[in-house]
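Let's start with one chain on its own, the form predicted alone, as structure tokens.
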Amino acid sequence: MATVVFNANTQTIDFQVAIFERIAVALEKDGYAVIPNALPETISNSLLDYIAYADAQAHFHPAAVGRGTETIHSQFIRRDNISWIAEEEPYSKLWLDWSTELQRYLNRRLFLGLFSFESHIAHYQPGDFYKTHVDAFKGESNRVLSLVSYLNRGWEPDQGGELVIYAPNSNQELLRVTPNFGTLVIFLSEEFPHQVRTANRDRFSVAGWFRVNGSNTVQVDPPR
């Protein structure tokens, strides 16, 4: 087992590899993983700084459903606001570097052929939700893995906002995840329907998707 050593709220390489291996084992066995305190606090804190920056720059906008030219806005399906994270923006480097290392590890370990990563911050205000959906339809998307980590300190049970994951092709609830600071969830994008229950306080998370290369002579992937 890897030795866990904390220094100024950072995680050692050994600890990071141990987290990545837990993710790989769980994905191979179950198709999903939920790991409390998986994201290093330095990275979570940098994402909180990004939230303040994005808010000051008015980067948050109502989230849509669908992709590219087929997006729609529906208050009946989802009500969160999002801000896409770009490499050139302040406070994004630690998160994107960590995601790149995870991508490389999973490609070596599980031979997934992951090619790119996209992510955004999601802000759910009190009363916001996202109804049951899947992140990729079989054969119609190149999203392979969905990832979310939470940025909420001191979340209480009566504050709602849980992520609920259902069994594939079923309404059977597999697990319910409280959006506690640093908790990481990752799952196969095509397989698991999920929803975000109504939040009763401001709820922040970073959500991302690892993708295979869907570019062709007509279109560069991913579309926005």
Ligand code: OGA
Given for the second form:
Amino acid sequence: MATVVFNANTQTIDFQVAIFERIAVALEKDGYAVIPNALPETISNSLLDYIAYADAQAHFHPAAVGRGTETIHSQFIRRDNISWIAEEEPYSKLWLDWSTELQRYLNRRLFLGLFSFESHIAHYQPGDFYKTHVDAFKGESNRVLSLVSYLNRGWEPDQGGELVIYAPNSNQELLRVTPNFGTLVIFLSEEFPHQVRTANRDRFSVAGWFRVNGSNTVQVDPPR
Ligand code: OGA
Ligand code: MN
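Any chance you could show the form predicted together with the named molecule after that form predicted alone?
First the chain shown before, then all remaining chains and molecules of the complex.
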């Protein structure tokens, strides 16, 4: 049944390229994309395994806000717990390989010069939120592209936890994303303010950032 295996692989690759191309087209046109069922289920499932592992290792810790030496923990800004995804950890490979492929595709297609990637799992418990923020400030950071995907099956409308994305430099709401399993959101990090509305049940997301190389003669930029 060699042909069947070959076809299955081809379909998987075709599917991935189709999603990557949709992302490229939307980024070029709008600067953001929201695509349901975009993250392959095998990857989402391995991230669920990663969560169980990180939880067992007590890796989750309260998320901080701010940059560099100015990071603080503020219960008024965000209340989620996070666990950074390290390459050497189990269950991280499928996700990191996929993001590397996306990085290569977008660099070829849009000449973005994406250089490195960092990502974490976030756990919002009932009552948790993340107030309106941008992931990077113009001229102060080399995060250029933000990526979020969701790991929650059967999210109901009354469970809150939507990601709200606003138009650049305004408070005009562009869209509300239900944090459903497999949905992928990607946007230019400096352009789009966004917030996570209070979740009424446990809510898991994976968030990642592609950076351009910020190295200069004074300081070498570490991946994170
Ligand atoms: C973030 C973020 C959005 C989400 O971690 O910076 O905006 O929907 N996450 O979890
Ligand atoms: Mn954010």
